[in-house]
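Encoded as structure tokens, the following chain is the form predicted alone, with no partner shown.
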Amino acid sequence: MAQETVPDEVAQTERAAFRAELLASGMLIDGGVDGLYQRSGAFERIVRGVEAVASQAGAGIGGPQRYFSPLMAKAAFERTDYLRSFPDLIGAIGVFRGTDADHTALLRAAHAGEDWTAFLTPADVALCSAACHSLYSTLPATIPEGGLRYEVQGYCFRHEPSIDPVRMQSFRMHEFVCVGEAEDAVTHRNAWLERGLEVLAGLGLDVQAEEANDPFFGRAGRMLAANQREMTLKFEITSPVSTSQVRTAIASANYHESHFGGTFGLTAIDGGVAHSSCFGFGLERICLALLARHGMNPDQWPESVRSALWR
């Protein structure tokens, strides 16, 4: 999820400061590359708390569940238009596949401190970027009446390297998607914005939703953000974080309109591309949301948050 950037000093001192705060009280552990953490037990517990809490605002109605995996087939991610759209947020996997010589010139390499990635070679695999991008391969080709809506969840990459601690290159998503005709995504879509902010507003978090785009990448970018800004078709749920400089997002709602319909090959009881939307709900950024707002002591927090994340 995108998060405004505002180049003043008093946000990334605020930043900054919430980051040491973070590892001096122990809830994140410095994973020795920016943006990526180790979690503490506690950070944990909040974050299933979270977990929790979406999962019961879809019971009923949010369908199967599926729990992805950080990785997806490399087929598949290049169906998701990602590489076109954000090519400097990707990651991809490299294995070795050598020989005995070539293991020795990557040990030299290593043992140098050269680069020892030029030995590896692309795997079929690569990083997840949204939780949802793993459903649409597995659909069927022929969306039924009323649609289809899943509550997934997963591990989410994106290299945006930051001291900020709400950039997290690794970052978990729990999504409620609806795939089938524009009316049915697009209500799925409006109605679990309305119930997102229900849900964090009761966790006490100052919430308020915004019109938003996507960091789309380069000249042809700065187009497609104009139009889904244009065409309302991007919502985030924001937050004060790491700064009361600027809001975060902590969740968003999407229209994807008929993109991944048509890359996947779904097709709506309609005859036509099927559309789709979905909202995600960010469970590391809420945690950060819930320590910033309440304090790094999470037994002191007010008794009805308590509650609602640990019935």
The other form holds:
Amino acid sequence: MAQETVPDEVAQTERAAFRAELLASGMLIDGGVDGLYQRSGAFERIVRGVEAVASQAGAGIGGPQRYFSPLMAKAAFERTDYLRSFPDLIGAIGVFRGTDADHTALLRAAHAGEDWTAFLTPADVALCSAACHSLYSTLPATIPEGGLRYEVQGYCFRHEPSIDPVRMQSFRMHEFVCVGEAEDAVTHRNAWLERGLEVLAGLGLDVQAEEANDPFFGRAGRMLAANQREMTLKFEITSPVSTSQVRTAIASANYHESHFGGTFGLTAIDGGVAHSSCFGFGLERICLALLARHGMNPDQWPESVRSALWR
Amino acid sequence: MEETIRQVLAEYAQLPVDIAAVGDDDDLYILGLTSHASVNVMLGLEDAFDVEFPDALLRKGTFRSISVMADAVRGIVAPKAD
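May I ask for the structure of the form predicted together with the partner chain now, the form predicted alone having been displayed?
Now the full complex is given, and it begins with the chain already shown.
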């Protein structure tokens, strides 16, 4: 996300210490590569509390709920335009479709420590980069008046291995999405930014809203990032998490303009290309922010926080 | 110059209107140019004029109209001509 800086020594030391504390307490278990973790029951209990708080914030206005697989149809993935904007973060899936002879060659390569994935071919699924991506291809081509709202949750993959616990390769977003006319989308984004701040402050977190941009790739990306800032399309709710030096985005509020409406062929009731926006709670990051703020033992967290999460 | 820019727009801008009907000073964003399409226009102009836009010009405003784009390209090309 946007707050990436040149890692200074203090920040890196603090991040490593936070990671060590999470692993030593058993809250998270090292998944074998940087940025991949197994979650303890205690961690997952916090995540589910946060999920419940987020869901409750949308009660009655969030729309139908959708829970997505970590995978999405490759054809829909291509329409998100992530190949253009974030080629460095995406992940595709390879599958084995070979013969016995190919299998033998694959095993020989694996045994020799060579690249056995060279024997795989592309699957018709890809890893989701953002939860709301799975939604758009399932919407009606003409969005009804007033727009459509959905509450969605899904696993996201970002290839950015790091020892910083906030930068997981696999994590969940709990989102509130709106697709409709421009005004529907902007109103939704702005209302949720306010609501998100209230919800997260209610958990005792030190939060603030900041204008932000996505880490678009390359020269074209610098232009997209500048546009995003110039048009104030993206806000992040930040909090101190793994270091005191840099605030981390734990939620974000994004106005996509007509981007997804255009690539997924969605038309608003005014006849123009549909606009969309989303507000996403980063479930693992909020959980980490709570652990950083209130300590590694949730039994000792303030009663107000405990009752909000697990009423 | 403006004619080449129009060719780039025809190829990359995905405007819902005929490029021939667009005035040199018309605001392309009002006509429907999207952020993502404006990036394609930027890359198309770089190819067409064999230039590279400096970071300071990699913003939406640089591609707001045909005349603004022409000024930007001239500004990049001019120093090279010295």
